[in-house]
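Here you get one chain, nothing else, as structure tokens; it is the form predicted alone.
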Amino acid sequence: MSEIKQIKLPLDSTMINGLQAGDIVHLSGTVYTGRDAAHKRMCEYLANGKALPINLQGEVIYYAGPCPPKPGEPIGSVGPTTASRMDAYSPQLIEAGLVAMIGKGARNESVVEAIKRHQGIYFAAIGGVAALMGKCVKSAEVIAFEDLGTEAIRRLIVENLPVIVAIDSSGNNLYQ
């Protein structure tokens, strides 16, 4: 088994560039939620000359659409979203700043050369264990598209979430 390498966020392009595919890893800092909806309101902004709700440069995105929490508790389960759901936007997405996504699932190739082409990563959670990551949430909120329901944006602050490189920068590639 693998050493867990323990990631500070924000990410930077010496950090992403040190992790491989089979890395496993514990992310702590600011990531941010979304899911289909968000992600296409994003991308329509972009194509309409709109500034987006968050600045994407460095930021991560977990492909999530958390539970309600129960009382005293920032969020309800937090499991990671089918990512290839999200392929037709994240390209766009990659393109505008963003540097890493967290998903389950493969992603297809215009995600993978996305990634390649602009030093990005892609991270896979565990499916099957939103309970467990919500615990890894220590506080959570509403910045975008709360019209949107559980697929609004949310800045979430997480601490030791757990996640394994699934494309590295040089798109090496777990799935494949």
The other form holds:
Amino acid sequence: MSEIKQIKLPLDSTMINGLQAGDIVHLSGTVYTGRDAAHKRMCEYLANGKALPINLQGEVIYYAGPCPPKPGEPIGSVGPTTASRMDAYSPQLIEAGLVAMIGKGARNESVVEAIKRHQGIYFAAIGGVAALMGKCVKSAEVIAFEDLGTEAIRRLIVENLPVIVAIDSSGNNLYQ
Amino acid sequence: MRQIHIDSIRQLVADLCIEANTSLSQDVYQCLGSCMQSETSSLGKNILQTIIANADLAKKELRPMCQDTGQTVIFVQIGQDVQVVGGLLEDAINAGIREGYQRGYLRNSVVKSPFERVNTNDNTPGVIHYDIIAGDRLLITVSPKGFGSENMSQLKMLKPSDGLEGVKQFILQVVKDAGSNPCPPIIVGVGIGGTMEKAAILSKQALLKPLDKINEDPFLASLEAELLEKVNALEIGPAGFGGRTTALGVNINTYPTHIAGLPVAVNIGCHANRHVDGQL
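What would the structure be for the form predicted together with the partner chain, rather than the form predicted alone?
Now the complete complex, all chains and molecules, led by this one.
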């Protein structure tokens, strides 16, 4: 098995190009949570020419809806949700500057194409290991769409969040 | 007539909701351990190890093992000599869910309407199935069901001429279609026979059967073993990255059906196959 690569966020193009499908990576830095409802809303904003509530340039979206935090903790358990539900929205967001996504499960061709075209990356996290991943979150703050509850966009500061490169910037796909 | 007060039902349901979400059942836990020994993919082995470490942490620190603490599916078996007092049984169960999800810091994932999609903010209502049984006990199984795996489930009304081969093909196709999405290694719950809704409930009940217990029906036991072998030969593997551990088990329930039909339901369960029983 390959060694664990430590990556500090934000990602730059050198880092992205240095990562290959199958690499095990620990991410540290800022990621934003966002899942079905937030994606739908962000794409509606883009379609209507409205500014997004977060600047996606160079950012990472983690498809996750966390459990509520216990007292004194930043967040509860927070594992990845099924990424294919975001396939309808991801190409538009990648077009708008998003570089990386964290989720679970395979993506469709249009997402793979968008990743290749814009030198992005798709990281897979292990589905279900949410207690461990929750422990990697050092702070969490709702920054948009608060009305969506667990589906709101949160800014997380993570330390050593374990992920696997599933689709790299050349389009190599670990699911195939 | 034995009287059971709704307060004790509410409290039991609340406790079971927390236990189910934080404590992986022993049969699944052990199965993950033995699969880790036999897994040939090194990435797969690493993933199984991480899944076990997550279950250990969840239990030790009483954290939900998965953030998708599910829609709360509850099977109630109520003795016909039981009288529920103090209010309605269904209200007591939903009050238990409300209390358990709040007290256990579990995620509220239920929306009021499939179209308007506004969160109910307390994970109610649960999906509740009632059975009347002999005696004066009230048995409750709480089984939170995440939708990563639930979304990958399917039902098909086969024709009698499709026969056993048709059933096998359909089950394998459902697992193939699910691929990496339902958090493999999965548990495959199969319901065959009855009517459309009966097959679906049988498939969900099949997920509750212990993995370490062989089916009492020798034909079904061998069918389960054959299907497990074939599912694992698909090499979807842990987290969908290849390997032999695609499923931890295939469990089948059957029921008498109509001369014209062969309903088959496949309910996919993730590795966090959560369910606990309690009784009053």
